[in-house]
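In the block that follows, a single chain appears as structure tokens, in the form predicted on its own.
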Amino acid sequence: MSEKHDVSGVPTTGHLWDDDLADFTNQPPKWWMLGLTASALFVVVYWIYYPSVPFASSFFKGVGGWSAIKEMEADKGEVDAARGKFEAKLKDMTPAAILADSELTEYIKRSGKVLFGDNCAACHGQNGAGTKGKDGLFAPILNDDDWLYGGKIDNIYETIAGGRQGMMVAHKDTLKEQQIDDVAKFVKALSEEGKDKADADPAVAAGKKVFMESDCTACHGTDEHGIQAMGSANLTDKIWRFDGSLEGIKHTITYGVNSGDPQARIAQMPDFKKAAKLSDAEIKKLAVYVYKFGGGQVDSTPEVAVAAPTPATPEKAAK
């Protein structure tokens, strides 16, 4: 039963806790009631309006005719608009001459990434760093300054649209045992020790001799330094595709890369053009985002006219 408060005089729903604290029968203020029912027409006119009541087969579109599709249209439309100028821009540009256009190249070195993590990056890494396989180097570190391939802006943009897959012969058939042993230590050195040292150790001589003699420089050259023509690999750097301890040099000569042997190193990148059927633009845009890693070379004379050089042939190894 209702009864007023002994203190405030205020009616109280008959709940009392040691004669001070009771529940009162007040209304609650003018303010928030206004706000409890503004919030009640809002919820009404949210419903109507926007999508909601679902049917058997259907549902309620709202009277706004809003929908998230159309929403996510209307902003790709907005990016789109801030992108055309840009990509309108490079389709008839050589990568070379996109590298020269300090706007352009800033615009793909923003919108380059998503490009990349879609093509690139589950085997390179997302910051080009590589990914390290069993026998190595499961993908080239793209943002160093060594380059099978070169690393002159045309070059990496030939690697893209053609794709590589380098071949080192298996020399099990025609080096002896003895011979593959004195080479590995000889191309062991070369990279330990440096050229001119490896060179006059006579621990190491016997391997010098058999390189020398043998197929070794058709491809690595009397330098050893690799021919980028071919792809073949700088044999006096710390840089290793493959396994670069004593054994893994000595399987690599024996079974080499991509010979058809089943115990051959594997080293290939497909083809972006046709395999992931990537544009011109795409290709050229990617060959300007891997550049800007930082171990790009730079050509002298960048060709910077508008035709774009014809893609490499899927004949070498990647980088």
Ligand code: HEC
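Each form is matched to the other, and the largest set of C-alpha atoms that superpose within 1.5 Å is called the rigid core. Predicted, not measured: the structure shown is a model, and the values here were computed from it. Residue numbers count along the first chain shown, from 1. First, how it differs from the form predicted in complex with the named molecule.
After superposing the rigid core, the Cα of P262 is displaced by less than 2 Å between the two forms.
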The other form holds:
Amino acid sequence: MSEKHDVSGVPTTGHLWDDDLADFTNQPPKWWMLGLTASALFVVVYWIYYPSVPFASSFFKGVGGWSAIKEMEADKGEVDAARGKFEAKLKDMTPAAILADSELTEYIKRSGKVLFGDNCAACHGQNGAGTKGKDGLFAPILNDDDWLYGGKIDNIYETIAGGRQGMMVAHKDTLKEQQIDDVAKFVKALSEEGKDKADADPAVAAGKKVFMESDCTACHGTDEHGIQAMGSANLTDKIWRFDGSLEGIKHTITYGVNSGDPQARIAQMPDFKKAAKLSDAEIKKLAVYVYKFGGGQVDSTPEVAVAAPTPATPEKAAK
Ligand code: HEC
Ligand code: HEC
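Next block, the form predicted in complex with the named molecule, ref. the form predicted on its own:
Every component of the complex follows; first up is the chain already shown.
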């Protein structure tokens, strides 16, 4: 069958159409044959080295011992090693020292989300944005600069470690309804008109008198700014922990907060250390995480305020 092409002299398969078109018997180029053989070999080796053939209840595991789970664990090991370095470092540092270390703070900002989400977000909302009293959980917003118990790093640490339960007594037996009505109007005017105007406003003068002459000043101060050690709310700002309507304010004054009265407002921040829910390192991380929501206050008197919850390491703090 192997006729030769008239013009080129190359053997053909016998398929000749005319002088220009013929079916030659040329071998494929060498590089192409090599490539084909190499890929065939590669398939066999790959097939034996890696898990391949499925059986009824198992599969051929491959001679190389590779598995997706092992690869994932190796990656995780690397991440754990990187975390371990930071975790070991912050264990012996005070919250203030951690805050002063930008690398550690960055690490906490990235890794604290899960810890906060698991333990705090149910009451305080994602990113501390608050829950607006949903389900009766009057947990304060944590990403503003309004603090009941102080926004310095050590205040925040103490809040999380020890819990907080501000207490305001009920006034239903100590004040008359008219007095409660009057003082509620004064309190509302404090945030609506501003302190200076409310103080001089004859329309709420009766309420101001009640405020100054009953027990209010003992806890909220004569300037109505609240006292941090007690967590008594600042009554001169526009931020309401509970309900800021006149009815809402009257309710708070009548039944109090955590007062034991069945209608009292409940505001309980659990303690995370004594209940042994979180380790000291976790509490420190959360303190820094919350501080970095943006509302944290700078400590102007570090010598006094940096009370070390764990052995102090001022050398590290200085770094
Ligand atoms: C069961 C609900 C609840 C959970 C869970 C909770 N909190 Fe609170 N938290 C509160 C309440 C209520 C208050 C206010 C207490 C008060 O008014 O006396 C508060 C107060 C605070 C304050 C003080 C705010 C201020 O203005 O001074 C901080 C900081 C805080 N919580 C952080 C956290 C962190 C961090 C977690 C997670 C580890 C957490 N909370 C978990 C309910 C909760
Ligand atoms: C024993 C201390 C105490 C006394 C007395 C007291 N308060 Fe309070 N009050 C508090 C505390 C603490 C809070 C904040 C509770 C919290 O947030 O957990 C508070 C909260 C409030 C609030 C709610 C503020 C908000 O943002 O929702 C109002 C209003 C208020 N007090 C008014 C008064 C008035 C008016 C009087 C006097 C008739 C009074 N309080 C007496 C401790 C006290």
